[in-house]
Structure formats: C-alpha cells, structure tokens
Amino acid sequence: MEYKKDDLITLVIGDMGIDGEGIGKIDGFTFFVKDAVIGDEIEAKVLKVKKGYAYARMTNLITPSMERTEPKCRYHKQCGGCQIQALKYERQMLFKTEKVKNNMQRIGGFSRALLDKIMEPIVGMNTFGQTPYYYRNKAQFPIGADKYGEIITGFYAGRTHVIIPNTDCALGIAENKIILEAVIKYMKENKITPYNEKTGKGLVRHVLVRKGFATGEIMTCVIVNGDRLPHQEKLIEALAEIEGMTSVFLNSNRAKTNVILGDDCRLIWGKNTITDIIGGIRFMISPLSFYQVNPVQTERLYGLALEYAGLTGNEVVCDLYCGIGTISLFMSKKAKRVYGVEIVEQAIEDARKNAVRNQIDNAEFYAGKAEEVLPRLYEEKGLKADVICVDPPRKGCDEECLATMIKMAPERIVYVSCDSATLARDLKYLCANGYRLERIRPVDMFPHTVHVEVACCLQRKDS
C-alpha cells in the first residue's frame, strides 16, 4: 500500500528512535510518531512520506503502553526539552542503555558479546534515591511577546523559536519562577520591551539562571539586545531580595544570531562569580562558564572517571578539554601531577582560580588546542602521560587530538562523552590503534530527554 500525506493509520508502537520518537510498522513499511512511547496502540495523521518511511502525529491514544505514566509537565509535548517524560523512568534508562549499545555497536563496531559483557549498569537518579526532577543548576529563558503583545517567557517548542510560556519548569529550580516574574514585573512597570527576533528590535532577549546547589548562592544574568537597561535599580532591589541570590549580571548581544551570549558581561550587583561544590572540592562559576547543569549526577559520572583512571598516586595524567578544571581537580586527589587543556582562555583562568580556591598544587592548567599544547610540553618538561581523561563536546575530540593520545601512548585513556555515537566512532579509532575497551557505563544526567552521558575506560593493549 502506498501512503500519501493526511492518511489516517491505525499502529502499534514497538521500538523508539534515538530522538525518543515512537516507531511502528505496517506491512513492513515504518512510521516515527513523536509523543508515542513503546508498546502504546494509536490512532496517527501521517505529515511526510520518504522512501520506506514516514513521519506521523499521534491524533488518538487507543491504549496506553504500561510503559507509559503521566507526564509532571502539562507542557512537554509542545515543548522542546522533555522528549521522553511520558515514559515510566524505568523504561527511560533502559531506552538510553540500548541507545548507547546500538552507537557502539553499529558505529564504533564492537560485538553485542563484547558490549553485555563490558558495560556496567546505567546510573539514575534513582540509583541513590533522588527524584529525577528539578536537576538542573542552569536554565536561559527566551523572553518574547506573545499574539496579545503581552511578555511572555518560557522555553521554545521543539525544533522552533515559539517560545511555549511557562515560568515553572519541572526539570529547574524553584527560584526560577520567581526570578522570572520579578523581570516581567519590572518590564511591564518601566515599559522595557522584550526583543523581537524577526525585526531585531526590543531590549531583553534571555534571562539566564544559575544555582550552586550545595551552597545555595543564585546568579541572574539579563541579556539585552543594547548597552544598558533603563531603571536597572529597581530590578536589582527585585531580584535582591530573593534569598540566595548573589549575583546580577547584565550581558549584551547585539548579534541578530541564536548565539544566546555576547561577550561583554557586566556585574551590576553582588558578587563576581556564584560557588559550588562537588565532591569536596568548591568551584567558582561565572556567567560564561561551562559547568555541568546535574550536579547530582556530575559528582558520580566523575567519580567514575576517577575509578576508571585507576589512580596510585603516582600518575601524571593529561585532562583535555578541561574546561574550568572540574575532572582535573577531581584526579588531583589521586594522582602525582595533572594538566589541563582547553581552548576558551577564560575557562582556564577559572581552572587555575579554582585550584588555587581548592589549595591544589599539584594541577596546572593550559590554554589551546591539546594536539599543540601536549607535544609543547613534552618538548619542555619531557611530559609523559600515565592517563589521558578527555571530556569533549559534543562532536568528540578532534582527529588530530586522536592522533596525539596515541604518540603519547599512556597506560589508560578514560574518555567522558555526552554524545555515544561520536563517542564510539572515537573508540573504533583509538582500538585500531593500540587500545582496548575494558569499561563503559552511562549515566543519566538529562532525565527526562534523550541524553545521555558515558563514561569509558581503554587500556593500552600492549600492558
């Protein structure tokens, strides 16, 4: 049978995509349903149709999966950050497990034998009962006007910028409601409009948030499409009195570009950073800083790292893409000596404040690319890797990067990825070229969506 857009089909769901669609078949011919989840019998309006596939929307839930539950958000189908809260957590992590097993196998080609044998058990939430809701220490907010001309904020419907209002975000922090509605207050009352993306015109275009959770200390950050904001005073009195809050940025952006930052940012109240603290160690965080946004999950993905690496005491190790130290500082504990490398200068200035915050003399800090910076201080120092840790964004390390972990030949290379199939594209080449897989494990910093972080551990197949 041939389908053509606005068919209506009847399906039923037995497997998800890697972006936690549902897929069914009929007659051997594939349909991918946002919102349906394994094992749910529906009712679908097909939208396009491809060559062997097609894209539907749900239009009638027939019967609900027993995998599926009731979503704390009213929100999350229109909005892009939740792709899978309709799923039983349970279920999710298992979703995720077999993500990660089918990159590696199908990308980085290592055995289903080799994969159930290697790979430990995902790390939930709930592995160590916390509730894996309101995780996240950092939100930004577009701010926008809704048909009416009213200001609204929120988070953007998927693969779009209609920002979906909703100041109460179940995956953030309580605060966020209330910093968000002190900022439209203060618009409304000094008539500051919000930016219009199409014309380019409107002053305030995001309202970023960040929370150290151990310490309770709150950043706001109001980016605006000028140099100033109007009345600034009687904001900061509004924002002032929320407790925690220790910090009132102002940045500016005055690019017609989805780049959220610019980079001119400007204290206007508190202090200079906010600090968190993750496994005994503290970290100072700036509005530009990347620091991990699950500071729950952040300490176990690094403790396994730190597991991983194997540590005596008497290693160096090489941290790459370092970032403002947190994985470097974690191995300090441990090792003889570690260097950092990272490309943005001003996360390495935070890695080198931070270790100096934290009394660690044995961790030092290098900004630039890690296939220049590692052969330098090899030439200078005789540097010689134990471990090599690289925690890479997600498009992985660099060939080059590759290239140069394996000169170094260290003992262990634990690689930390927050995208699998990259992850194991840069696995199937660092074990055609001397390693071997020994550990891998996900851990679930993003509940709710479809990623997920990886921790793996390679060993040099000649020791």
Ligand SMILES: C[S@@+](CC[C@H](N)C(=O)[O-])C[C@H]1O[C@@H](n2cnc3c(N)ncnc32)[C@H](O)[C@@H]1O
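Keep in mind it's a predicted model, so treat the numbers as computed, not measured. The term rigid core refers to the most C-alpha atoms you can superpose between the two forms while keeping them within 1.5 Å. Positions refer to the first chain, counted from 1. First, how it differs from the form predicted together with the ligand.
Comparing the forms between these two forms, the C-alpha position of Glu120 differs by less than 2 angstroms, with the core used for superposition. After superposing the rigid core, the Cα of Glu380 is displaced by 2 Å or more between these two forms.
Take the protein just shown as the form predicted alone and give its structure as the form predicted together with the ligand.
The next block holds one chain only.
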C-alpha cells in the first residue's frame, strides 16, 4: 500500500530507535513514532513519507504497553531532555544494553556471540535502591521571553530553541527552582532584558547551576551578552541567601552561537570553586571544567575503570581527556605514577590543585590536545605506559591519539565512553592493531534519556 501525509494508521510498536522513538511496521513498511513505547497499540497520523519508511504522530493510544509507566514530569513529551521517561526503568536498561550491543556489532564489527559472552549487565541507578530521578548536579537554563514579553526560563523543546517554561525538572536538584525564581525576580525588578537569539539583543542568556552533592555547595553562573550586570549586588544578595550557595559567577558570551558559555568567567561573589567528594577524594570544580553530572553513578563508573585497569601499584598510567583529574586521582592510589592530559587549561589547574589538596604526589597533568601531548610525551620524553585510560567527548578519540597509543603498546587500555557509536569505531581500530576486547559494561549515568555510558577493557594480544 502507498502511504501519504495525513493518512491515519493503526499499528503495534515492536521496537525502539536510537533516539527512543517507537518503531512499528505494516506489511513491511516502517513507521517511526515519537513518544510511542514498545508494546503500545496506537493510532497515528502520517507526517512525512520517505522511501520505505515514514514518520507519524501518535493521535490515540489504543492499548498502552505493559512497559509504560507514569512519567514524573508533565513536560516530558515537549522537552528535549527525557526521551524515554514513559518507559519503565527496567525496560530502559534493556533498551540501552541493546543500543550498545547494536553499535558494537554494526559499527565495531564484533560478533553477537562475543558480546553476549563478555558484556556485563548494565549498572542501573536503582542497583542499590537509589531513585533514578533528581540525579543531575548540573543544569543550564536558557532565559528568554514568551509571546507577551514575560521573562521565562525552562528547557528547549526537542530539536528546537523554543523555551518550555519549567523550573522544576525531575532530573535536577530542588534548588534550581529557587535560584531561577530569584534570577527572574531580580531581572523584573531591575528591568534587565532577556537575550533574544534571533536579534542577538538583550542581556541575560543562560543560568548555569552546579552542586557538589557530597558537600551541598552550590555555584550559580549567569551568562550575559555583555560584560556587566546592572545592580549585580541585588542579584548577589538574593542568591547568597539560598542555602548552600557558595559561588556566583558572571560569564560573558557576546557571540551569536549555540555554545552556552563564553571564555570569560568572573567570580562576583564567594569562592572560585565548589567541592565534591567521590570515592573519598575531594574535587574542586570551576564553572568551565567538565565534571560528570550524576555523582552516584560516577563513583560506580570510576570504580569500574579502576577494576578494568587491574593496577597493582607498579604501573604507569596515562589518563587522556582527564578533565579535572577525576579518574587520574582515582587511579593514582593504586598506580606508581599517573599522567593526565586535558585540553581545558582551567580543568588542568583544578586537577593540579586537586592532587595537592588530596596529598597525591604521583600524578602529573598536562594541558593540551591528547593527540598532540601524547605523541610529545612518547617521542620526546620516552614515556612508557602500562595502562592507558581514555574518556573522550562524544566524537571519540582522534586517530593520531589512537595511533600513538598503539605505538606505546600498553598492556591494557581502559576506554570510558558516552557515545557507543564512536566507541565502537575506535574499538574496531584498536582491535585491528593488536588489542582484544576483554570486558565491556554499560553504566546508566543518564536515566530517562537515550544516552548511555560504557566502560571497556582491552588487553594487548601478545601479552
């Protein structure tokens, strides 16, 4: 049968795509339906027909799937953040495990039989009874205006820059709402304009909030299209009253860009960093430094990386893409020496201070691109490593970095990744060049979203 826009169809959702969308078939013709859950019987309206498949919008949920659950957030369908909040948490774990296996097979070329044998069960957030909500220690809220000119804040609707007003995200901390209300009140009382992305005019663009879960310390960073905030003392006064607030920053970003933070970040009240504690190590965190967003799961992830590294106390470890030195310092306690490499200078400054603060003297940190610093350390300084750990951003490792790792021939490579597609690509390269994938385990760092973290252990074949 030929389908066309606006046709009404009835179908059963038999699968889910990588972005959490429901997938159903009618006589071999595939439909992708946002917000439909595996097992749903639905009525849908066809939106767009392509060759062999179509997109449709659910118009009626005829028989809800047994895998459905009541989402906590009433905006979950509009907001781009939680794509699978309507799916039972246990089923989310299965979805993520399958996503990783599929990428390993399709992109990495690993056999299903091998993956079934070596892949360990996903580490869910409910493993020790924690609730998979309110886990995020960081959130960035866009500030804008609604059609009546009222200042609003919330989240971008999926794949757009339309702000859905909501200060009460079910993944974030309770203080977010209090902070955002204080910022908006201050803006209204002092006639401060919200930024308009289309015109590039207006002052306040975003509010970033970060909390150290172990210490309760909170940092607020107001991002402005300018370099000052009129009557900033009034905002400081309001924010300083909020329990846990220890730092207020002003970040200047005048660029017409989607990038939230500019390079210029000025402390306007309180301390330069907030502190969090993971695995007994105290970490100081600056506004521009990367820090994992789910501290409960981070401890498990780092524990897994440490286990995969198989350290006995005699090893030299390289921790590439090290951020503020989290994995490096975790490993330093069981290693002879650790070398951390990271592109953000501020993060490296934090890493060095974190080492001193924790009385760790066997860790050294280098600022620069891993693909440039590692070849220098190897070729000019003759650095040898027994274990190399990498934890790159979504795009994965640069090929120059992978090639140098191969030349250095460590006994083990520990790969931590937040994107199983680029992970699979890089593992294929490493396994074609002398390494064997020994262990692999997904960790759910981002419940209710389609994202999943993965830790892997590779062993040198000739060792």
